[in-house]
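Presented as structure tokens, the chain that follows is alone, the form predicted on its own.
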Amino acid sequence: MTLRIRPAGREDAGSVLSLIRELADYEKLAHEVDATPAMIEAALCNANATTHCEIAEWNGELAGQALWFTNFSTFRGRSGLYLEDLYVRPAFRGRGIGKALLAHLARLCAERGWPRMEWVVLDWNQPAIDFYRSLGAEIAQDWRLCRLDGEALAALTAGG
């Protein structure tokens, strides 16, 4: 059995979106997905792409992905890696693929001199929380994700 991790290319846009939809379904957020393959391709494959995706293949089969972008820490004065999505298909779980994807991203951080990698996890997703803790990840209790979208974003855009 072989695991291969590689950067997503133009030809992977449909597969990337398929995995995004599977994750959204698991998170009970499928109704929020309005991305298209063309949007994913444009985000990942333009000349100035800031969004990246690592594809995990198990014996040549699409097994999972890690979608990420860089962020910046004012405290550290350097960029870091923000993991937007980590997803391993249920049939491939328990084989170390999620850990391998995270280790791959950790190596990217080390190679680029980035001091940290961050992501969020849903508070009800205990299997994911336990997995992240097993890797030494700190689950911050004192930080909350804030988001403006839809009508609230439009209202602020219009002057609040």
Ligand SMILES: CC(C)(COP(=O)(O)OP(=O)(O)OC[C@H]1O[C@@H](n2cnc3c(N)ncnc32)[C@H](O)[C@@H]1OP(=O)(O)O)[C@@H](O)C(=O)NCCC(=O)NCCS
The other form holds:
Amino acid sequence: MTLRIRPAGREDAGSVLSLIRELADYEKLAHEVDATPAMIEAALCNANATTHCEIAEWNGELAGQALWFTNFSTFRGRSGLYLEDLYVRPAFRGRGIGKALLAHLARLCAERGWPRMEWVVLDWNQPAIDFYRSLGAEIAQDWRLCRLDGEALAALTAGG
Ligand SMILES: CC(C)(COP(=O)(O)OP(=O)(O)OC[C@H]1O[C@@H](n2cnc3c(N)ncnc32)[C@H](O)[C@@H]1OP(=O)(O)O)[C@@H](O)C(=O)NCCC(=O)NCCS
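Given the form predicted on its own, corresponding form predicted together with the ligand:
Every component of the complex follows; first up is the chain already shown.
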């Protein structure tokens, strides 16, 4: 049994989007996905890309992925890693693949001198919360995600 973690390339855009859709489905948010393979390819595959995807293959089969981008902490004065998606396909769970993906990202942080990685988790996703806690992650109770999009974003644009 071999696990390989590698960066996604141009040829992976379609499968990256498939796993984005699988995760959205799991999170009951499939209706929010309007990304296309071309958008994913454009985001991941350009000389100045700040968005990246690490693909996990188990015996050569697509098993999961971690999609991330660079953020910046004003408090720490340094860049960091924001994990947008972590997903392991159902048939491959419980084999250490999720942990290996996060360990891979932790090593990227160490190599680059980034002091932290962050992400959000839905409050009902107890298996993922337990998984993150098992790795030592702190789950903040006092922060809320804020978002402006669609009509609210357009209205603010007009208002400005
Ligand atoms: C959450 C997820 C990424 C975990 O990946 P995985 O490959 O199944 O997890 P691993 O096999 O790497 O588990 C690593 C460790 O976490 C522990 N762990 C995994 N799931 C756990 C759970 N539900 N409760 C407690 N511990 C858990 C394992 O016991 C293991 O510990 P060990 O190293 O001491 O043996 C995967 O289950 C998944 O994709 N779930 C659906 C999508 C999702 O929720 N993504 C996260 C969105 S924020």
